[in-house]
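The chain that follows stands alone, in the form predicted alone, written as structure tokens.
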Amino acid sequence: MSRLVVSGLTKIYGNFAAAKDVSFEVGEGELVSLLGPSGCGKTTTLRMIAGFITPTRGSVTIGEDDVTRIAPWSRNTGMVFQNYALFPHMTVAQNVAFGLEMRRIGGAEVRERVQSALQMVRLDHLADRYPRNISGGQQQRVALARAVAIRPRVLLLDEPLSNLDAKLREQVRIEIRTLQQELKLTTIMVTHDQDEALTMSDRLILMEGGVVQQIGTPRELYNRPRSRFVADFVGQSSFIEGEVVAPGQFRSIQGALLSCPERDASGATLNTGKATLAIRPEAIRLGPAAETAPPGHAGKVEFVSYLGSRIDVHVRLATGEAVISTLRDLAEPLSVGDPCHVSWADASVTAFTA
């Protein structure tokens, strides 16, 4: 177990920078997720940490050791790949033992570590099976057992749950997080799935265009996004475009006059000029159309998504703005075309400048 420090990590291919000046630290026993859309640079960053890609510049330090130019097999990192990368001609136990044998560890210790690793992932009863004879979720856990069996200083997870169905993904992510916490493994995980990142991570590193956009706890990124990109990618938001016309006053492009914060998301004074307001869906309240007293706006339901534990209601305000409200319960379900009254607290609004 070791602290990981990434400093100014950059990878340039011709005129294209896949990752630009990426810097962060992962504390001992911490799980940090590299999150972002496809092509944002998160996998390139992970592979530079693993040693599979040589950085153009920057450094990777594990514990007290600069491993930037060290071969992957000499870094003592455990890697779980997206496709598991199990050897089909080897049994489960042989797959888990492979990394240990490559490190020239003695037979008795290999057997002990394989048994221990398989017990951790609750697959010791399948030690003699071949990958083709076990489920996708079990294969994923074999790959995890193989990675932890070598007792890595840092565990690297590359989209580890992307090949699993939704129900199994939820179960396995709990298992991975539980095991990571029990072993106190310093871990970096790459994912594009925000639910995965929010539920499993101590901190998130959100990337876009090869650049780190924001680093923080899941709660910090959700409640205090520093940019429109962060507010849009982490969770869901309704965005209203327009301009600040006076301190605390905002006029949308469609002409609605709304209250706005006096400071933007960065904490700077929100001066007059173009801006965007963002409101989380759980902060938007819906009521009967008869509730016309301010504060609030008349609206009409455009779409209703029933998602089991919640209902997302898409509403078009009378002035033209589109907003989404997340409701936990509707005694009288709204239908498309129904008029309604829309309101939100001023404190729930975040402002972003151009």
Contents of the next structure:
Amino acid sequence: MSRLVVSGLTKIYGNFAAAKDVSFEVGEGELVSLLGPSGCGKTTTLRMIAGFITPTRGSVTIGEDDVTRIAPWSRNTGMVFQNYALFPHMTVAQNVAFGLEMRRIGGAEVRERVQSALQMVRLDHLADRYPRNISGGQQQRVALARAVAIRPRVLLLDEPLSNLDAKLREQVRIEIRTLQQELKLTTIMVTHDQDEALTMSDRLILMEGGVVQQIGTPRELYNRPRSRFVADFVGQSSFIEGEVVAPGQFRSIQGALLSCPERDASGATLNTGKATLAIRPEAIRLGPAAETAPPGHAGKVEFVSYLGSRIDVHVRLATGEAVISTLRDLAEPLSVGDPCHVSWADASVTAFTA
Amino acid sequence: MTRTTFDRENGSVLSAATLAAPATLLVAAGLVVPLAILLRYSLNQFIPGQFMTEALTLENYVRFVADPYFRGILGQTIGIAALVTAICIVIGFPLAYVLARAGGRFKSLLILAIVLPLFVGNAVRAAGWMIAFGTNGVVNYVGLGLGILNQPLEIMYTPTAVIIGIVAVNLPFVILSFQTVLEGISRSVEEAAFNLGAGPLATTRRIILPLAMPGIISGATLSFILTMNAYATPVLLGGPSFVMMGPLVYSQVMTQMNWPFGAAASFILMLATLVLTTIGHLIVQRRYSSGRN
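Other form of same protein, the form predicted in complex with the partner chain, not the form predicted alone:
Let us now look at the entire complex, which starts with that chain.
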């Protein structure tokens, strides 16, 4: 396993930049996710690392080797494709053996390594089946075994769970993460699913429009989003737009006067002018309409979504702003149209100037 | 409106038979009946001076098999068919691959270029080759003019001319049947092979060829059958000195007026084509049987 360094990676098609100056490092044995909406450049970046796309500028270094100009078949990366891309004319065992045969490894060792790779994903009993005769989840594990069997320097996962149903997805998430940590595989995973990224990764790289927006641990991205886009994409947020009228004082477009932090998300002093406040739903407290402390705002329930372990309540403030509050449980049932008291701690407010 | 449902249910059974009937009748009338008549003719006797004498004899078949001249023509035809098919596969496969992976306007243009020759009849195209290959033809004119050739090439009325001519006829069919299967092979399967350390050659041999085999078989079969039965091209480009089975049958029936022998020769041609294609299929199937059971 090796460290992966991507530096200044850029891909330009005509006058469209699919990836712009993408730089990051993945440490040995670390799992880093490339997260973002479709078209954000995450797949382009992954394909440049695998060697399927030649970058316009920038470099990819695996271990000590600059592989930017090296053919995909000489890079020694192991990729799990979104549609698995198993070889339909080969059995499960032959699929897993393929990469080893290409490395001119002897028959006995191939058999042994195929066996152990299949045992790792608990599929050794299906070794002689053809891909079309096993389920989607099993195909996914064959693809993983095939990529891991060659002992790649970097493991590349391209939306590995997107073709699985919801229940299986959570199980496979844990399996992949466990396997990755056991084998200490340096791994890059592309995903558009924030839950997947948050639960599986050591660190996340959030991309939008071909540009890296923020790199950090799941906790950092959730608690200290650097831009409105990050706050919006990772987790939920209530956004209130308006302007800073004086240090610590904010007036929303609808005219509500709120207190705001003196520094914005990047740590710079918040000057007067246009700004957006973001509040996480678990920081917003709801109480009976008669309540007065802590100081807050009058609101009216607009929508209640019951999600089992939690309840999301959409509230419209009397001044017109919309906020979402997540509750564990309701002390007394809230229904649409009920008045309520909305409050949040000043410290839970993040401010963005853009 | 209950009647409509009833009618529709009943009608579906009826319409299936109705739809299949015309084609079945056409095949029966257009293929089986003439073949049966031809088979009957091939057992008749030919007595010079008389047209055809009713008989039940195998002497026409025996004559064909016993005469080294006729056996030679059959062998020659099989040889040309095999060679033409091999050339078509080798030339056609890369082209079909490019076609399958191309997109947009370039692809439409390529398909047009491949299909366009089919709009011109075989005979017309063979006539075109005659102009190109003649002693004073385009090839020699250009070759001599540019100093590439010292003396005119003798291409007309050689196997080479016939092979070039038939390859040109067969290529569109072969390319199109390759293209269909190649388009069915997902690009990511190729990328997976690359990713696992297989270069383009290994990927072609281990992944693309086996997956494309059904299309290669059908394309090759088509080419082989077309060549075995080629008529216009060998007549025009092979001339009297290079005879293949198609022209042989024609000359027996139309020039020699020996219908029984012509009929026997065409049955031998059909049988040879059938047997060889079947053997070919079996061999390929055995080799690539894994995965398509």
